[in-house]
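Just one chain is shown here, as structure tokens, and it is the form predicted alone.
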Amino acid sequence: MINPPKMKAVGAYRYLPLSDPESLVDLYIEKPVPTGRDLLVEVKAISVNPADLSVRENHNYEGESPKILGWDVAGIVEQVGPECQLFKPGDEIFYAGSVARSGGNSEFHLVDERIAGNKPKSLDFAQAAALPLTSITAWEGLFDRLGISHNVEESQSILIIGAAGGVGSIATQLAKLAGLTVIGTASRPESIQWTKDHGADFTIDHNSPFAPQLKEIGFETVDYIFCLNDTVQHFANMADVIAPQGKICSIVPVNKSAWSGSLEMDLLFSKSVTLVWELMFTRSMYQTRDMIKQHDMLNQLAELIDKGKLKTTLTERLEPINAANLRLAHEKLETGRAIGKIVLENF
């Protein structure tokens, strides 16, 4: 009997701090088969993401099968499902995949087409790897989520809570283009200089309230907020200056807050304020109808990079692909100041 193909990846079989070597390995596991809708990539570049800590911070998962993280990949194409309609082998793509399944951690990955996109042409696989997940998340939040237009009145504005990370960096780049006024939190010079290099109008620091440091910039409120950090911490601030019939999107969970207490949603009563989560896992976690948009997404975002329109937030590359060097984009993510993406590439 022929054994089946192995590949490489990296893993771990249950929960550990950092510090132990045991909390990511190196492995080597079978290679996957694509069937129905699914793409078997050659992996050529990660990203890594809060959802990777989140996952591997998880205490419930421990067995004999190793959990595989990453979810942010740019590959090529080396096989496809019979089902498979969008793309064909040698296809260059990027893609953020599903939290339910196996992540891009591995030399080969397999991905439901209806949520890879083609990769921007003008930029290398790490460039590309930095971009999905985020890019998706932006893009959901504030066009999905809060029902920004992408031609808005330029007297609208946006506070964008956590500017310089991954998905602050997409976002307020994409709502600059949407024509809105972009006000980014950030608290450090090279954090500030950074969301001002991606487009922002203005910068307060999240440290301090909202309001003084708004008004200062002429601002009494602003129509959206889109928060990216502490959702429990910030939300007292976000009443006070969320414009009256204005809307909120936040991408972090009350349970995750580092603060103690809860929202106190009647803050937001008397102004008839509307408040989103946005999840970009929920359209392929849930299999939704309508999952082929994150693939119409993506080669929408494609283009705009390629016009120049949009800049990757790639800020440091880690080679090669394995345990030792995702331990080490782990530990930088775990600090909580880190700006842009990290890209980890080649096997």
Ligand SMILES: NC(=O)c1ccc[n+]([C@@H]2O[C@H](COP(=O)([O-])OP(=O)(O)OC[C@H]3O[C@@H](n4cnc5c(N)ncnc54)[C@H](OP(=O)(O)O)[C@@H]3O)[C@@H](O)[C@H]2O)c1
Contents of the next structure:
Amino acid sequence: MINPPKMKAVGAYRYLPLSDPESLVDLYIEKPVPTGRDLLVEVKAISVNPADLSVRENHNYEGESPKILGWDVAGIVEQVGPECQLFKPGDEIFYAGSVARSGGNSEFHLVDERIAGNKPKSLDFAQAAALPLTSITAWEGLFDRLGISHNVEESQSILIIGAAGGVGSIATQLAKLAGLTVIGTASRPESIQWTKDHGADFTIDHNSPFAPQLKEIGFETVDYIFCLNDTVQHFANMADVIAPQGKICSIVPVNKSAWSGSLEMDLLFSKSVTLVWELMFTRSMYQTRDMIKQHDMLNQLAELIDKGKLKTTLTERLEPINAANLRLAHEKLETGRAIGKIVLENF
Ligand SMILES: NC(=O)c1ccc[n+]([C@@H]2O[C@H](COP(=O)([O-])OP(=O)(O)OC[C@H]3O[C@@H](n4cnc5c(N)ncnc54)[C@H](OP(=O)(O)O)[C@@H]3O)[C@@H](O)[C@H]2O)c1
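Having displayed the form predicted alone, please output the structure of the form predicted in complex with this ligand.
In what comes next, the whole complex appears, and the chain from above leads the way.
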């Protein structure tokens, strides 16, 4: 019998602190085969996200199979499933994939073509891998959930909480491009500078009350708030500064809060404020009828990058993709102080 082809990968057999070399290990596993609408992708670069930390910690490790993480990939289509219509072998693509499936920290990876997009031509693989998960989150949050127009006509304002992080760095650019006045929160000189460099008109500190800081820069209220960090910590402050009939979108659920307590929803009542959640894995996890919107979104994003209207959010490259470098990247992310995105390239 012929042995099936193998490939390199990085994964975890159980949850261990990152200081333990067994927390993420180098593996040699079976190369997958595409079926249906799946693409088999040769992975060139991957990025890390808080989702990796959360899945590594909370995955139900059962049996002998390791868990492969990684939900940001840039690579080349090697083979297509029999029902694929959007891509062909040789195409360069980027995508986040689905948290319900194995992640992309492997030499080859399967992804449904409806959630992959054409890699921006002007970026290399590492610069492209920095973008998909955070960009889909920002795009869906701003345009699908908050319902912001791509061409805001009158002067409207948005407060982006956690503006220097992975999601904030692209959300700030997208909000600015749509025509909003952007106020980003950042707490350190380097994150303040990064936030301004990515288009924020103003910055305030997320560790102090928002209202007096906003007043100082000329705002009584803001029309929209995009909360990219602890929703419980910031809830009362958000309720305080959101405009009557304004909208708040959060991407961080209450159970991820470092603060005790729950959301006092009545704080939003008298102003008739809308609170909406965004999870970028909803479309892929539930195979929603409109999941192909993420393909369209990534293609539009690539066009905006290639036209010079948006820039990559990559801040640091590590090479090669192996367990030691992945542990290093997870450690940096675990501090909660990341600026932009950390990317690993080449196996
Ligand atoms: N729902 C979704 O689809 C989705 C998608 C992506 C991410 N997420 C979640 O969204 C959060 C952000 O993700 P990310 O990738 O942007 O993370 P990240 O890159 O690790 O964010 C780091 C940034 O957070 C800022 N920060 C630290 N403490 C803060 C606080 N108390 N309040 C406000 N900002 C604070 C830091 O700014 P300073 O250094 O200036 O303090 C830093 O620049 C994570 O919890 C992640 O799990 C959800």
